[in-house]
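First comes one chain, alone, set out as structure tokens in the form predicted on its own.
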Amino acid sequence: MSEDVRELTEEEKADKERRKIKSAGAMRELMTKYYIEAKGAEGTKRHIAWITSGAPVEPLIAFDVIPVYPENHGAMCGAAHMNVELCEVAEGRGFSRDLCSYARGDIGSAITRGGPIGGLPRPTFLVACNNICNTVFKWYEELARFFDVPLFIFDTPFVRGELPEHLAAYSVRQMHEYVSFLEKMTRKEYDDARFVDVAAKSLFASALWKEVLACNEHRPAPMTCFDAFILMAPIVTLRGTQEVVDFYQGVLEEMKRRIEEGIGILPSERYRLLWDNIPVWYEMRNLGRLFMELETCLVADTYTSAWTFEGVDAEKPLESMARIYTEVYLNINLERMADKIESLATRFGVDGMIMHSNRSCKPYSLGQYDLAKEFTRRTGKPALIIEADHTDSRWYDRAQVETRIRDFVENLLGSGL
């Protein structure tokens, strides 16, 4: 029985409070302030841009544009169990249920102003980058028609193996075209000093985030990747600002303090697992309870590390940004994905991997069966694939998923195979 179901003893309550991550409160304050500012800017002279999660946000910050992320909003709607009704609005307009549930929910929210914060502020323009998927093309074209606003598409060709120079050069040209688009939209000239300052803050915050995630290499882990899914909101949304740098410095200090004091996120950590794909947002609480009961910590994942940048040339921030955004996890071939998964498994000392086969996120889920076999071949560790959808709970069978996870942990990991 989980500690949230039966009444806890005073000692257990004190231990639970001791293990609680305090930075989560600071994160909520930061994001609440951000959304209040963004919604307050609607109808003013301040520009608002809706942008995909994988697109370069730093130029927007440098041009004093407020970035707004429909995917972040979709995660909020999913966690609040409100996305299905928004998806149904889009489906009622003819959008297929097989499309991304972030896209369907976002279109439904744009039509109804629905969701936990009453919808997103109307955009001045849109920015979509196809490094995460090609659905964003049609999704943002639909938004551009709906709001009657300009759309900039940042095109990133798929990278097979190492990034060839001609693709790197093409990505840099995309970055220059992006800057020209912003000059036209904002009627401001590009300020190189301002961009360098924003890029430096973005890279510094990314480095801090990378250190935060690396803290989970320690046993017991000071947090689970479910905590990381929550704490990543600022690095996705507001990287390039001093507030985000300050926030992740605070998170890192807390994680280091937890390690020094031997505070694990679970009362008992027996097994360590790697998670692949976007979270099942509406089921985080229940899955978290299940893994705690099984004394199993999800210590690393392939999702949150997408915002840890490497190979940066501080002297050439624009070029570095172009290269970084072209080589994100979902824009590389399976062999490089397998290399990354193997590296995470080794660094974090995992006993196995759970892969979320995401019903409406094809780019993330395509090839998972091959990756699972390759993971086991390289590491000797087992992998489990569960089926769900990141925000559409109609595709989720809780009893089936929990039974499979329980069997995987108790029988397969417990047997030492």
Second form
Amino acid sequence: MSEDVRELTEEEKADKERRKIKSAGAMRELMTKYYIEAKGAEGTKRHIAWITSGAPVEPLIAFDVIPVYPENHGAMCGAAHMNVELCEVAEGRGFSRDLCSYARGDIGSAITRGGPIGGLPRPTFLVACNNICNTVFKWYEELARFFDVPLFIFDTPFVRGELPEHLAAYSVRQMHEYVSFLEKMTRKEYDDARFVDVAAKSLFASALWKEVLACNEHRPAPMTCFDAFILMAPIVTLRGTQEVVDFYQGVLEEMKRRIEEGIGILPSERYRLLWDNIPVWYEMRNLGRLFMELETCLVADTYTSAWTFEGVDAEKPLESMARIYTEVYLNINLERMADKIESLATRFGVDGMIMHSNRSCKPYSLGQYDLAKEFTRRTGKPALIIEADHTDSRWYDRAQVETRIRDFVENLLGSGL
Amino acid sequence: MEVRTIVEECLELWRDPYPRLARLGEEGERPVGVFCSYTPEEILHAAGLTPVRLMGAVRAITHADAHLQAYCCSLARTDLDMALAGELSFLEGAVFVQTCDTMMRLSDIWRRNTGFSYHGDLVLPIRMGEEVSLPFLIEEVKRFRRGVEGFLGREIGDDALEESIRVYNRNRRLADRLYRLRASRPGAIDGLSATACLVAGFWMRREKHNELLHGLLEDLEGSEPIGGDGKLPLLVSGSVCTTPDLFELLLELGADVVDDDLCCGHRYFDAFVDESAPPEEALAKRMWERVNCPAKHQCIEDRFQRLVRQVGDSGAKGVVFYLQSFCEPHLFDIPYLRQCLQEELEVPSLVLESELQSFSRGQLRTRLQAFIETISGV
Ligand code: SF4
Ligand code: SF4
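Starting from the form predicted on its own, produce the coordinates for the form predicted in complex with the partner chain.
To see the whole picture, the full complex is given below, headed by that same chain.
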């Protein structure tokens, strides 16, 4: 396939400009400011905590600790095509190529301070929650050794069916322990009013985020999930702050305006698909182009909605958050995952699903074959599984993946199956 | 029975336990598959079921590829493959202890695609050994017991459970005695034979295994060492050894395994269940305080300190890490463990990854030979 080298006409240029998502600029500003502040805090009195994406960040915000997310940084390194070299550093130290590439890249970056922003600021302590995977606590144990700093583990055993009371109680006990840990680290006292305020903002931002994602139920969709992958950075890293609330208010307004004006993200939208698993960060641009050419919009995904929390009780924020963090998407059984996928498929009116079988991420990927079958059984729609790795491009076969996607869209969806 | 005969029988079981397992039913036993050393086998035993360990098999994958990606460990893949091929139909079901991400997903996949009448799940905390997790673990053990009772359609009496706890504790004492004997009387029994006699217990009723170990120990303790001196002492660390090949090859190459840090070895029988405490609490407590597996966070230094002690005590001159490809919990610890061994003890190590579907004894031999030659300075 030759790349699109033809000059765009004035009209096409204007159309492209009109369809561009303007909030992306605000997002970049917000994230740049955040990273500058975080990096500037290194070596000062401010506390910096490295934290996993699924861990409760609200207590950190309430204690004025700067949260830093190696996973977000990993995505950035991946998108900048810089994660492979970082992985190789870790591999040189004996870390197997079969370990999660976020972990490998992060360990590599900690050693060399490599990556697009010259590495992350040194942590004063670490917080890991295994609600997304059990990789994270092994990875953070390594970081704790490397930086010689304390590590708090928020342990969220797997939830099968309904959340059992003894598991909820375990989470709540740890939430209290987490607060004591932070009191010790920061030498500050827990301030309930402050925490309630942070929790409320976090909740509000997450509700806004949910509304933003829901805008894609509309046809044509005002964005693709690739845009959502980019726009989700603040909800992952900074929820609980006022800036994030303001930011998502802006995004929501923009999406609503697009819907009113009938502006879709694609020039034409014939098919609507659901995406499963973490993005293939280094390949977003190419895949985006391919889907545009195929007039196919990825309208929803199982990933970005992980940060839409429900059921926080403002009276008991610690307790209810402890429960919510235990029941996230990757910590539940396949049947419950299938329910979520089915509900996304119905709400967003999709024609099929693409699942990224992600070599790096076992909790997300093992079980996908069964989920794909279950999806088709329940919805009557086809599913395609593609092989990749979220940030290690050495495992990616572009030609093969593109052919498979093309065949899927043109033959399967095109034939009306 | 003669020591040689006992060892030979155990070795035969280790090489291929499945024909034997298939006959258990005829002998009136009700086998249930278990994968993990954290399984509270006492509860199954007290229920009249016979827990038998599934440690994968050397085989080509024909059915499991439709459910598990190639980047999943070969224990999960070959076990599932046997189940889907109908080769495990002698089982009443299986118990899934959720130690790693793979096991947690395998449980669902297994339940959805096989037709066994029993399916047990036990969810574990990773913060073993810390006060905060113990109440949760005790409740999990209770829930697990209720699950077994639900399957049986009757209660498991406390007295039966206490009896099973005694049987398993005796087994741990005997295993410990065997390991001590091996350490204190070099040449009395080699690593291959000792490990074979231990793992054979995974595939028979525990009372029988106690008799076997008891007989073996009586004989060994009263007889002269049967040779094996002058071998290069090594320690093996990792998950499970599906076949005896590694141990056999080491013997052939002039080395011997003098101690191990394996899930089918030393880690299996560590710590006792308190016979004076309420049974579920006691079972939970043992899991919680036993040597932790790499899939658990107990305390960061724990594995390393223990390994260093074991290497020091056993006089091992090298460590062979034997683990499954794609196994995150084990793979993560490797660089740190190797570095510590090298820096603190100057003990070299070798990492071997096992993929049962493409197992090659020849390759294993070459790597081991090179490693042994480096240590011996040949
Ligand atoms: S990509 Fe998967 S394995 Fe890696 S940190 Fe995220 S959830 Fe864990
Ligand atoms: S070998 Fe590793 S990945 Fe496989 S089941 Fe065991 S702990 Fe899990």
